[in-house]
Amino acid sequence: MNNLNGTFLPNRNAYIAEQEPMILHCHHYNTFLQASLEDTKSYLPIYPILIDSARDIVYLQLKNHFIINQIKTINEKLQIASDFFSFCGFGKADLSKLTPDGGNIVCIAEHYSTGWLDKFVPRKLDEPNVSFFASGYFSGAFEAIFDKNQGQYKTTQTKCITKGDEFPCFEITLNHDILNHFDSPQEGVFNMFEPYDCSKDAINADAIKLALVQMPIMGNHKNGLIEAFGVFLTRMYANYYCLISYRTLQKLKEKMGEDGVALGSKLLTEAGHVCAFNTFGGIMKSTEWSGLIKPMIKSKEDWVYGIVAVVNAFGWGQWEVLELIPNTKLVIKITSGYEANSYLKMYEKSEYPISFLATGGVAGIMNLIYNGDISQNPELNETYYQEIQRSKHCFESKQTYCRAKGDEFDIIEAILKNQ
């Protein structure tokens, strides 16, 4: 598929696939972020945001790919869209029998529905089906494949395993309604950088990043899911997270003013903290961590440096430990973080900090290592998470420098709640 699978750029710590940054995130973040945004459904039109954001990104990416590589046959375009869906860990879907009028899709597996059942209870029958991202993906792909304008296809999920169905199923139809679209910020406003000097650290961060970047992290042939580090991973569109998060935040601000910003910020930061607890925790309990990183570890502080080295292979930008006081404080500097890259292209400047995933993530690192002591191999479940949250040693974080507000880079501090 030529360069659609993406190329890792070490001077940006970014995977770029046809101008779209792709980043590694797991089902805990994907489903918890979606669930958090769904909590706004009583006063915001959240479901179109979840679907249309995926559609708009996929449409532009695949359209560019078809033009650049002079791909003209419909069958080849359908295969590329199907293969990329699986490569990224989104699931496995056969699109080969669909026509310009649409048709039905049966997925052998689909990431959000599988991840939802792993993390939450089944959906109620009167709730919407869970696979909003996949619905948007299929609509955007079809518009690119059949050279339609954005919004000319509508995808409806008709069956969902979270409600007891055997397979996730979708129906694609021509859409005669006029839909608004939101252009993807694509690569955004990014920074180039020189990798920071880690020679003083016990952890060989360069070797860790190189090993992880070269690791074949992709959906398997059976079901198109990525099972690694004890979680279901995806090579997700960075801009999908940013579009659904910032579009929701803007609507909350329009409806509720500063109270809406505060509510949205809290929801999005907590999603980042849940991501850190489960993703970072799963990594630190994994066989990959034991084989590659654990032999370098001599202290709890090395656990911090080790997980930061892993983050730098995930496409999130460059994370650097500026200050680490054991049991007390962690300060992380982020250069060219994907949240700021997207926000600056979408809105140019912010009045408030916007790196919510990173903010929650930095606190999560300290809670895993010094509050919960991941080195003792605890079971990562909801009971353990709540125990950490209630502990007097719980860490919280705040963003003190924000590139979206005009600073040169992002800085996030995690400190004990009671300080």
Given for the second form:
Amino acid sequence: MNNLNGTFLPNRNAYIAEQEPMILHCHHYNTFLQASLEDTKSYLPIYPILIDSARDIVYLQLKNHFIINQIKTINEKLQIASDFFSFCGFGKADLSKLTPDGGNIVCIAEHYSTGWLDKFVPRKLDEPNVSFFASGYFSGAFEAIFDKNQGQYKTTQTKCITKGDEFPCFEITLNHDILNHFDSPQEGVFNMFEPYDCSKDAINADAIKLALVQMPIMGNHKNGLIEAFGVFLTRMYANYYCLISYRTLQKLKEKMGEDGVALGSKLLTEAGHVCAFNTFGGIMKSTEWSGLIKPMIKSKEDWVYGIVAVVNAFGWGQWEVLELIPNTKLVIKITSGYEANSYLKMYEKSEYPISFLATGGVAGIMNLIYNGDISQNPELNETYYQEIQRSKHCFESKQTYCRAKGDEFDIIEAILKNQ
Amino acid sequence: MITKVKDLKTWSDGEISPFAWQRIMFRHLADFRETGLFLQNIKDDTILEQKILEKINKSYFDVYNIKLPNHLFAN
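After the form predicted on its own, can we look at the form predicted in complex with the partner chain?
Starting with the chain above, the whole complex follows.
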């Protein structure tokens, strides 16, 4: 049987699970990105974007998986959807009691709920419940399992732990509203790169990548969450980030013109910076880093090369250091970045740079290493983050080459903000 | 009471984070537009009207659990 858990393709640095690229991201990024997009709720239809984007991707992925592998029984299909939800760190949901008419789901845990409570204040009672991704996942899975069209099931979150409930609960019903739906861009417009022999470099990037790819990063049996490197990780659909971000930007442009795009782009980039600070920082403080990478490190610059080697195991494409001036500048070239892959398939060309996660991430690397000092093992909390943000040595970054604008690859430069 | 963008930004940067004001602006892009304010026209000395300050105050509470201080917004 085709493995739905995915296969790592070393010549693209991508995990592909039934034509869907899956990438590693933490709850800081997931919840900050969602919170930023929710900020548009008073003037954009953001909630359908957050839910339907998940539904569109999951529907196509599972439908293809069931057809290709000739999976016919409903019980087996329900088990696969439930297992994959847990494998990816989305949480633990028992789907076995559901029927073609729908039913109720009680999750033992769910990533966005747990992640939100860890990062933000509880949601107000008059706000919508937090688990939009899971709602879309369940609708898409059900449509694939019961051989319906997209939009024929509706999932409503009925209980939410960010509002004081004990467990996240959902209700799936048949839907009679006419909904818009889109096809997932799947693997998008990707590139391949020539492997580079780095066995003689101080940092053996290939060995690091191989070790990380082979790590059993998956949801635990108890609650389906991935607790690693001090964060809750997910193996998230790359296209989920891309669909929710680019659909929102498109709506922003229609409604608010360039104002919306400019401010939206800044916040999407900040989400990437938040992600780098917490995930990269968490990794650089981890026992895995101490065991695998720290023994290779001879200088502060090696911390940069080490974390870039780690990124190449995240499924984000190929990151390569083009230039590093200590305390001053970092230039990263990205081949087959997931943001461009998806954007090019969805829209063909962009007028503005679109690799927001990568842009924030590159500044994050410099801020962790040369603004703060991750080698001194600081506590990665909000106070430290704000300290770094307010420092006169704070780095910011910009995308100077963008594949979605027609360039051959992406290039991101991080320099001192006050230079 | 006159509250300028600069006063609000300074308080927001100091009390919360340098990105907090941007998130609040993002929330209220449509409200700013209704009063004729476009992002490119929002400068440090732009005066914020009471009506939009009320909405901004609510957003700070919703997002960060914090209310605007009395010198910026009198309830």
